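Starting off, we have a lone chain in the form predicted alone, written out as structure tokens.
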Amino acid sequence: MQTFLSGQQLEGSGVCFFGLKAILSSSTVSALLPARSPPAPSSPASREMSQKSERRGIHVDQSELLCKKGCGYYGNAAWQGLCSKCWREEYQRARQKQIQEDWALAEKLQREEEAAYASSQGAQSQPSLTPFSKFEEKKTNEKTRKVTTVKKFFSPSSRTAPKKALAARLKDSHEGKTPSPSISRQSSIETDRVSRDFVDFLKTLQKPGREIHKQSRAFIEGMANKKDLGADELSECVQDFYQNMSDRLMTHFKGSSERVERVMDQVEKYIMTRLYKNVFCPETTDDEKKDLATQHRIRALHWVTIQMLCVPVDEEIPEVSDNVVKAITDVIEMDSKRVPRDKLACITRCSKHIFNAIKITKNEPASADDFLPTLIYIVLKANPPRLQSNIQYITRFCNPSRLMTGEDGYYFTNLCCAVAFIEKLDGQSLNLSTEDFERYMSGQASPRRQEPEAWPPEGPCGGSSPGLAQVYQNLELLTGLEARQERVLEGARSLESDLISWQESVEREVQQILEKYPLEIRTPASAIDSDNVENDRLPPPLQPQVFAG
């Protein structure tokens, strides 16, 4: 299935999509690593000025984003720089070649065994000594051994599955056939919800909807019996299903790519939600090992500052800071999604927040040269969980049209470039010496320990010592805080003096009033009959009475 985008402009990225091609602007054609130095000037003074004016930053090259075959689609580092279409062609070609070589080797071994068997039988051809029954038994054993040898070369588990998976499969075969996960495992709430939504969506398609649901369920049940396959084989099965389903839908809808795309989105959501636990970070791969290595690498690079990467973002602006936080949240949220399309949506939202932050900081649309360094900075700050596993999962099981074109494919390709840059980051990339870089990585020193230079730092990235620029900035902030603290203390002392003066003035006024109008305490007047001692012998007061008439 192919997605056609006619002249869609990606805002602020410097990339325009025409048809199925992605054409980068000329400003993006530079090295992925820091830009190379220009030719050395003739004089030392001009050489020094050239080095100061040189912008040490991270730039994206068109060849790093597009397929190495030159087809115009976006490439991927996991596919050796190829797009999904070219990679699949190369994979099928290599697989077919491997099958032919296996067949040739199997036939060669079979001929050698037949020749060895014939020569051994010729040397011991004495009918009177060898009974006919024993001869037939031996011949049957030899034939069985040949068939086993041939089957061994073409068994998928012998080529892809590791010993651990093979041992688990043998154990399962001894204990008995395991039931389907859809029967033995209770479906999660999300799986049930997705299944209901998928059925409700297919009801709108009527007859083709029933066929799509039938084929999808059959595919899921078939995949449940392929746990021993490698990640590439599982990806091949899913991509084949996508292609076959897309071709049938294209025939049914008479070439309506929009309707096919809408149906395929629902099919992908239903299938990958059901298969997520079986195909995400499978045991037959080293994805988990790569995740741990990437997390350790990002933790070791915690000292990298925004000035070292020449990121055009000012986090002191509240709106910019909010966009940075949202971008970090989105790239971390990617791990909580099950569907490849939803993971891509998280990457797209993260990238759009990055473009907004750059636009607010620079007061102009962001370019691709500004986007990649900022994306690297966001990844370093976020350290997303299972980053490599999520990238591999999207690469293997996402609808290929999304990775080849469109803004989702562009942003995902840039994320892959950012991860590759982080893995290969060295001192030269940050304009540091190898010794300083190693000391910072080992934690023996801090990048703030720099030799003093002229202030203010020159160049768009703070000169050749971004650590020193950060020190001066912190000192300036501390000086401002000290002045503010002095003003606050002075105001507090003034307020205290005013309160004391007000208290004294109030006391004086009260004393003057008391002197002018002295307080006279008079004895209260006695009550009536207070001196009558006969009060206790008086009868009680009369109470009203009611008489019946």
Contents of the next structure:
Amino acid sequence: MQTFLSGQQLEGSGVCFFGLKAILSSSTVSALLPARSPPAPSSPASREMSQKSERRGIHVDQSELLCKKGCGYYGNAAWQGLCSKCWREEYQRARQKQIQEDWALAEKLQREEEAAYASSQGAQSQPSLTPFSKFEEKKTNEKTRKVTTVKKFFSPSSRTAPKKALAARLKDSHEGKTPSPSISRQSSIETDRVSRDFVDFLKTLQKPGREIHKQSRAFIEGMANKKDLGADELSECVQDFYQNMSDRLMTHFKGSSERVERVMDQVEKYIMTRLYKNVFCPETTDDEKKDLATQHRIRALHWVTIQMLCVPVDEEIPEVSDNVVKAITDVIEMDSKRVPRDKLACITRCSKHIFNAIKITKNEPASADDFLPTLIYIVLKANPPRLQSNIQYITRFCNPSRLMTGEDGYYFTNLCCAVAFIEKLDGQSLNLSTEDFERYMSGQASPRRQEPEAWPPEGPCGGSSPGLAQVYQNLELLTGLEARQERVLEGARSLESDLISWQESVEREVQQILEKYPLEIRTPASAIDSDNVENDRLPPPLQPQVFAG
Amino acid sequence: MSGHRVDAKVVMLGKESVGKTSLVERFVHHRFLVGPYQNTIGAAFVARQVQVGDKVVTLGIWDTAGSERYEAMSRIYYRGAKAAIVCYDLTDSSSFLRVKFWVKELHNCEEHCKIYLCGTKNDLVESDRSMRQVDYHDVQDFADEINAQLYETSSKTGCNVDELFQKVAEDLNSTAFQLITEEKGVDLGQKKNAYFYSCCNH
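Can you now output the form predicted together with its partner chain? The one shown was the form predicted alone.
Complete assembly follows, chain above in first position.
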């Protein structure tokens, strides 16, 4: 038991804990540790060794070949110079220590989870560790994190969990079947949260909830053994489990589909969060290769324009381009989700934004004839990461009823169509000649340069990239400004000349008038009446008279 | 099982602009509008419940892109469909040629899918007989041959639209009910045992 555990630790990826693979690896480990070989010079192995060293002219002292513990047997470099027996003892001790540490930690975590669980009964649950420290821990364990975290979740739905868990573990270890408890460390924050949510949800169901929990956990444990199966078999296992579970729930809820669906959603969320690491883009498939191929393909198609795809979307309208950007973000976000249903939700949100964009552009609701080309365009622009893997993952592990009938299923199907279209795309489907298509694909020409007279006059409205359109818009604006400035300057100049000529004309007029009516200033006469000839005939001026009285 | 819901996928097939979207719009919202309409953001997918006897059948109606450039992808659309409504324009003979293509495809790939032929824009033909380019009897013969139902509808007047979808729902209900009862009789006990068996083995 201990031996095979240590073997797993050595490999650094202790992947499964009980069942076939573990047993296999334990037997390989013991096969690798041969019986001790005494330093008998007649042993063929040592003779060969000394012959070899002689041939190469390196002299190895007999004592250097012996076990460093000095037990008199030969040592081995692979065992750090110890003989097999001493190495086992040494190794055992180190392992024992590590295992004990792990146990202590596992129990601590267990207690914390229990405490969190208990407190969540009354108030809202609180994280058992601060998120940061968990994050740190997660980082250090990055390498071994693949390990499925089964142990961690030892029946927190029942009050007596810690005792039970401990008892179960002890019992298991007696039987030599228990996994190393160190795995409990490697759970990520998300898995914890999902587990807690799941338990909280099941509590509302009371007794059947416990049953559901038990089965889900058993299923996840079972899946850990089936790691070596192909993706299709794994998918079949999960689908069978869904089918079984929903059949039972159907009987339990007396055929109320809505309630069954609600429970199934939670079950799916719980199971797939746990299994995600192992079943997303598994090594047994060529998903990853396909991902790369699609990514390259989309990159090579960067020159495809809205017009070629007949997309009824006008990105000139700010509201529309806003929706386009949101749609792109959503379809990229899909990769970050773990649960198939959440991935589907991203696709649905993306589709809703596309519908909005079409509706604003065309001012009528979109039909599939508008929607599919737009989705293709969005996928081309977004180039979502691991697109094929995501599609395969959803197809394999999503609850089939949702995929076949619901709205999510519809949008998902459209996404599949879009990807299929992008893969098969040729000149004909873009209304291009084969030669043109080849030229664009090989990067020898780009569609814009192909029709030089079509594009500069089109300028701001027909420009294929928003940046260029912006440049053109700005240029036009500048030209307009220049013309206006010219006009203002001209106005100023004419005003100036107007002013000058007005001044001149005024001066001229004044001059003329001056010339016409020359100013003669005559010296004034001594008496006003001096000129007046008739003066003599006038009566003498009145003299003041004094009246007596 | 009386409360059991029947969910079924119904695909709309047909050449571009034969009126697939209008047909769905008419069925779901009981209206036919020319020009902009505001209430729906998209008519590509709609789910609608239809009453059949004492049961409710939910039809998930999938609109598909009819353009020839997406022809290669059409089988992704009708995978798992329980019924297909193949539309053609009564005033356009070329649209009927495409119907034959889809019927062949459906027969090859999705044999359990029931096929309904639907001639659209019946109102145009009614008002002017010379507009008709697809003969009723020819299509009826073809429908008999492939074991399909034929309806001539008008989304404008609503003629035959509800009848078509009602028929689809009724047929689905009868077949779905058979499937459920069959499955129930055989599977449940066995699966249960198998599950426990595999569980104890670990």
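Positions refer to the first chain, counted from 1. Rigid core (definition): largest C-alpha set, two forms, superposition within 1.5 Å. No experiment lies behind these values; they were computed from the predicted model shown.
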E476 C-alpha moves between these two forms by 2 Å or more, core aligned: yes
E486: CA movement between these two forms [superposed on rigid core, Å]: 7.9
